[in-house]
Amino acid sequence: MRLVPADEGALDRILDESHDLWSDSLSRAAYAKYNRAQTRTPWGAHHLRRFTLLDDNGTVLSSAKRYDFRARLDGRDVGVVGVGAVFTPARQRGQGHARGIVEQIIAAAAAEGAELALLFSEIDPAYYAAMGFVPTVRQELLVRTKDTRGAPMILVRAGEERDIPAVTDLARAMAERHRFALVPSEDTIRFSLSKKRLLAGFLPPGALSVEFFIVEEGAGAVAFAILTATCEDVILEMCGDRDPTGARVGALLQVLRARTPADPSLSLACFLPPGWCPPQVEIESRHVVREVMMTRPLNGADPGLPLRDDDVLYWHGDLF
């Protein structure tokens, strides 16, 4: 069995079979454009690749995406290989090919110096636990802003390209407070925004909106929030605040709520940093997240697994 980058023919076969699972309501043509466009972004072109596992006849046995990240673990930067979209064609299932492609991707990354493998499992974690992955179970929150009259006196505006460096600094400051977090860079922030905007662009008009807001003081951004909304829910994809209490993010959310005072207040689904919640926000409910983060040490690294819920920071926008 050979691990090779997916060529156009193999990618088309993969997308044909996986469309019903992962298309997010995109048409088959839009699904293909969405996948290809992600690999043509500045970050995706260098850090996101799709691989296939082939037999001696060139038959696709399994496929997966490889992401290359940097993460902060116990105060130092480490290389991380992310594995996502593991897919085995129906006629090839039950023969260990999914495990084979995961192991080969991880082995290649370890040879390049990666110290940790990372994935988000939507299936029974026991499958990946048998491969040496250790789960970290986090809780997803439903939150809403507390009722107020009017909006706070802060300047909130749409985020722009010129804000990306300041937003990256804010995101890094949030990440540094935790034992483990993916290290945000300007290109990862751009990629996260681009990925959501591409999805919104390929969906029917109005199906998904992507909003990027800044709290500005003086001449710079001091807080930000990225949200996505459908007719059914609103997700706080990521946020950051110079204020350690999160008060500016809370005020930003109050401003957004004040735009439509006659409408019922909507809950926001989110992951918040452990022990961090803006004072203007209340938590309505918690539930165990469906996509379980799982990690596996490489190259003899000893990260002290398992990572606990309160050790870890990742956002909805980090899921892959």
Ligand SMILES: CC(C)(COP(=O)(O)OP(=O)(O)OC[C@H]1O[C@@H](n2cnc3c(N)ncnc32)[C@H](O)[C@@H]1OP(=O)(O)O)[C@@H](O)C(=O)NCCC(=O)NCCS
Contents of the next structure:
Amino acid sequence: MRLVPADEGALDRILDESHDLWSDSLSRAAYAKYNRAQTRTPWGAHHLRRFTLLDDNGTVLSSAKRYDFRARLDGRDVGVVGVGAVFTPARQRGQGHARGIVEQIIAAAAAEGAELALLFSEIDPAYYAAMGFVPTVRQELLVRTKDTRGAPMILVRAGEERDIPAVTDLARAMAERHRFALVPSEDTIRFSLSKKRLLAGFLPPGALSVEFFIVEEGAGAVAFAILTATCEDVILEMCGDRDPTGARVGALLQVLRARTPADPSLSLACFLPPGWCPPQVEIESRHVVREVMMTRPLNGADPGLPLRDDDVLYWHGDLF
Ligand SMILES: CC(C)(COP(=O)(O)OP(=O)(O)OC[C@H]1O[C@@H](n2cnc3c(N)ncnc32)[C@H](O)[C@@H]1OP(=O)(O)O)[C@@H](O)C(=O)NCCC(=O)NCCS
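Given the form predicted on its own above, produce the structure of the same protein in the form predicted together with this ligand.
Below is the entire complex, every chain and molecule, led by the chain shown above.
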């Protein structure tokens, strides 16, 4: 059995079979374009690869995506391998191939120095627990801005390419305060935006919108928020604020709320940094997320797992 990067033919077969499961309502053609485009972005080209496990005849036994991240873990900058889209063709199931590809991807990343493996289980977490992964039970929040009359006097405008360095600094400062968080770079922020914009572009017009706003003071961004919206929900994908209380993100959300005063206030689904909630925002409800975050130490690292929910800053925009 060999672990190799998926070639075009293998990728097409995997996309054929996995389309029903992971297409996000994209057509088969758009699903393929969406997947290929992500690996052609500046970050994706070097940090996102799809692998296949092949037998001696070249038959695809299983497949998965490998992401190479940097993360803060207990105050250190460490390499993290993310494993996503684990998929075994139906006729190959039940023979240990998914386990085999996950182990091989992790072993390769560990040999390159990664200290932690990370995945989000869509199936019974017991399957990955048997491979040494430890679950972190996380709660998704529904939040909304408290009722006010009108918008605060701050300058909110659409974020642009020139804002990316300041936005990255803000996102990085947020990440540093927690036991575990991905380390944002300019390219991961661009990737996160591009991925959502690609999805919006490949879906029918109006199905998904992506909004990127900053609060500007003086020369540049002092807070930002990235949101996605469908007719069903609005997700706060990521945000950052120079103000430790989050008051500028709160004001930004109040400005967005004030765009549609005649409509009822919308709830935003999000993960917020532990212990952090802008003063203008209230938490309506919280529920345990279905896709379970799971981590496994590599290379003899002993980070003291499990990570607890309040150890972790992990945005919707970081999910893979
Ligand atoms: C999950 C999946 C990758 C397993 O592939 P596989 O090569 O058959 O896996 P393995 O042979 O290593 O392990 C088989 C075991 O996986 C477990 N498993 C498979 N599907 C499962 C599910 N939906 N929930 C929980 N466990 C599951 C079972 O314990 C199974 O054992 P069994 O054959 O005795 O029933 C495969 O079923 C698949 O591609 N499913 C669709 C995509 C998917 O859900 N991927 C997981 C994303 S986190």
